[in-house]
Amino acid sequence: MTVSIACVSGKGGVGKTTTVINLGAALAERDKRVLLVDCDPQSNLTSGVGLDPYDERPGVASVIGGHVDASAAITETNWPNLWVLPASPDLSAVEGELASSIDRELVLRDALRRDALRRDGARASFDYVLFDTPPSFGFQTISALAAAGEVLIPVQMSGFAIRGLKEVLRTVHLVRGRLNPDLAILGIVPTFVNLRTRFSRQLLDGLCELANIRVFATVITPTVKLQETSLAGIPITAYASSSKAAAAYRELAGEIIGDEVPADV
């Protein structure tokens, strides 16, 4: 069975992205079939695996729109068991083709369903799925929230991010109440922690005391390789094998194989 997973934050800046490829390299690494979606406009999950989102090829927008299947624009990456449905700028005027309609933010859930329907040999089905969104509660976000069955959440190590986490439960709670009603909280991943700092480690331990969601024991630390990654292209399971950061995305990919129960809110 596939498990889906989308990557919300609602603020820029705290590692989505990052942490979307990173962990799909790391499960691809683990020969689990791997789909990453790029829900954002900016595209840089798009660029960050390698791909130009001025490409002319079909993407999200184009599964979104209704001109394509999904099995149409799904594209291989340079790494095994990881496929990518890409983005491009054009995302940004999908919503607006869309009739209006209670149930547009469905049509993405709808046409990946389709999908897995049709499949068939080798590219049958993908063991995970994991979305990335942009840093609002828009269309492209509630699309994501609609499709996905679970629902990983960066955490970077700031008040206002840790207090943007309250937007994002309420948020969820309104996608299950509207859309998804089996729609979960796998857990938040803490980013950016500095443990040499106090700030860092307070603002850890307040995240650990909060009530029935799951704060994953692996941190990612602020480190130079992540930031060279998203300008190569290329994961940095790949770009730096032996690093901590490396390390660290295999190390949360780990945790999410061993997560029978995800916790819930």
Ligand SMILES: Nc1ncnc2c1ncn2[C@@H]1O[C@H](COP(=O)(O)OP(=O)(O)OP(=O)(O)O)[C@@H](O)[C@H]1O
Given for the second form:
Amino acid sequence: MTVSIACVSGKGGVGKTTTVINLGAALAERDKRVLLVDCDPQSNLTSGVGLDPYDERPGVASVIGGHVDASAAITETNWPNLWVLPASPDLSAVEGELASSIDRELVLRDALRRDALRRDGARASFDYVLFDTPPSFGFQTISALAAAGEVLIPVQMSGFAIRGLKEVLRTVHLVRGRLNPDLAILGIVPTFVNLRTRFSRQLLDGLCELANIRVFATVITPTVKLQETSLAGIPITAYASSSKAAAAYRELAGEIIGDEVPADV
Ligand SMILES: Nc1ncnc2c1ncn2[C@@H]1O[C@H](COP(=O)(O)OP(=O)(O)OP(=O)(O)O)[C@@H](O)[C@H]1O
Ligand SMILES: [Mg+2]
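Previous: the form predicted alone; requested now: the form predicted in complex with this ligand:
Now the full complex is given, and it begins with the chain already shown.
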């Protein structure tokens, strides 16, 4: 069984891409076969695993556009067990290429399903598929939510965090109704947490108790090491294997592997 998780926040710069790359790398370290899918035309995930988004190579846009099969666009990374379906800036235009008669947001889901069926028997499918999304609820994010089984929500501990969270929950509700009835909330991972200020964490815990959403025990604290990894194009588990940030993403991977049955809203 493949566990597929869309990382969504609606808000920019909260650590979605950083979480997808480093959670993926930590899962791969635990011998899980992991595919990272870059659904963001900014292509930060793609560059974050060391690929140039401007290279001429098929990616998510080619798959959604029907030009190649997903298997032709899935690329190995430099790290064992870690694959990527890369993005390029032309992903922002792909929606306009699709015929208006088709259910556009289901095209990515169907392409990945076809790929998983094709692989079956030849080589095992992925254990985890992680989708990175842009900071909006447009076509790319909805395509990821239609293709995923679960939603992981990074919430930056700041004053606007709660508003962003409500928007994600509203979008998940809409996607359930229209495209993906089984979509579940995997949980919230608090990012940019200043452990000296417990107030925001308590606020979040209170809200999530109300909505019955799991908040992961792992918290991601601010560290320059994670900024360096995005620029270096290397996951933290390889870039600074014994850092606190690497330990945090390994801990999150452990929480996710240990409890693959998500708490529903
Ligand atoms: N825990 C952290 N400590 C310090 N810097 C971080 C941390 N997490 C992420 N960053 C940095 O903050 C910036 C934003 O992070 P990231 O790109 O992961 O956010 P995002 O939610 O994917 O943003 P966008 O919405 O633009 O896609 C990046 O430069 C990243 O390196
Ligand atoms: Mg991002």
